[in-house]
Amino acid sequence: MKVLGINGSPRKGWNTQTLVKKALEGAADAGAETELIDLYAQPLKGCLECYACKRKGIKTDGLCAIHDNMRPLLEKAREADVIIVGSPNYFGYPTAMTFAFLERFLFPITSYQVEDGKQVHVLGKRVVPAGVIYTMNADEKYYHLGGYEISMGRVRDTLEYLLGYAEQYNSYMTLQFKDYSVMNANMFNGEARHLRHETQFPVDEQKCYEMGKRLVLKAHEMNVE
């Protein structure tokens, strides 16, 4: 059982990477082999819309046909039994690198073929449970009323449609700066944010740990013939 964790944040050691690591800890404790990929470690390109993955006579087996520095990551994602994607909220969407990964990973497994009235599934009957972890400055109320619930939920919904199962966890009002006093950010109470980080973030870590464990169990459960 292989679990691939994707950190779509440019900030190593901060909220998003920490929560993805916690999810991988849970997966490891459920008996899985885990790996963490930091997307910002090297520049990535999104889908070039070449349609090679849809062309007759070209067999890509659900992999992007472009052979660049992203190929090893896409091969790992294609073979993973569970995928966990983490990203900060950038104006209601994942980061650009997260989108680049999702485009290159998901479009080749999106089938345009129909047989007996049903869309052909490139993955066959294999279900790849996916977890989406978002960190954000917004509070829970704004997430639901400000439109984020719709825009950010689309990644989870797409993963569920293409991979068979997906769930999402949101970490709200995360700590953005070590020292708020040196930033032009007086709309936030830095002391309150630090206190929240000390009290709420461990809860978020535990929830993500449980998600990782649960996704491995789901992979076992949903792929039993």
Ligand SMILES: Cc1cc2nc3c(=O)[nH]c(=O)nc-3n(C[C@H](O)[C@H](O)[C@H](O)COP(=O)(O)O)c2cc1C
Second form
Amino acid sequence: MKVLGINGSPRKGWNTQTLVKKALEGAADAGAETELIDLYAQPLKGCLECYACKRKGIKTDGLCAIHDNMRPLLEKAREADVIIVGSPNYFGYPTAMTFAFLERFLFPITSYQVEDGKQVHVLGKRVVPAGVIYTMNADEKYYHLGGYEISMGRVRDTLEYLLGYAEQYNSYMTLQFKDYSVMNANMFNGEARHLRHETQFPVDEQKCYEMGKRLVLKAHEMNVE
Ligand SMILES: Cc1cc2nc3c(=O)[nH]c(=O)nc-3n(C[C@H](O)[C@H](O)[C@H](O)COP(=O)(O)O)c2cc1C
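Can you return the structure of this protein in the form predicted in complex with the named molecule rather than the form predicted on its own?
Okay, now the whole complex, with that chain kicking things off.
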């Protein structure tokens, strides 16, 4: 059982990567082989709309046809039994590199073919449980009422539709800076953020750990013939 963790934050060792790592720890404790990918470690391109993955006579087997530096990552994602994608909230959306990855991973397995009145599922009956982990400045209330739930929740919904199962965990009011006093950011209370980081963030870590574990069990359960 292979579990791929994707860190869609440019920052290593910060909120998002920490939570993705925790989810992988949970997956490893459930017996899976895990790997973490930092998307910003290399510049990645999004979908180029070549439509090779939709063309008659070309068999891409659900893989993006572009052979560039994202190819090894896309091959790993295509083989993974569980995928966990973490991203900071940037203006109400996942980051640019997270989207670049999602476009090129998901569009080739999005079928425009209909058989017996139903959209063909490229993965057939295979379910690849997915986890989405978001980190953000916003609090839970703003996430739900400020529109983020709609824009960011779309990713979870799309993963669920294409991969068969998805869940999401949000880490709110994260620590954005080590030292708020040297930043032009007096709308935030640095002390309160540090306190929250010490008290709430460990809870978020535990939740992500449990999610990782649960997704591995789901992959076993949901792929039994
Ligand atoms: C370009 C940019 C845009 C951001 N936009 C938002 C936003 O619209 N809403 C929000 O709640 N947080 C926003 N943030 C804050 C980050 O989502 C938050 O600090 C996150 O936890 C950073 O993740 P990291 O620590 O893993 O890098 C933004 C940060 C950046 C750099």
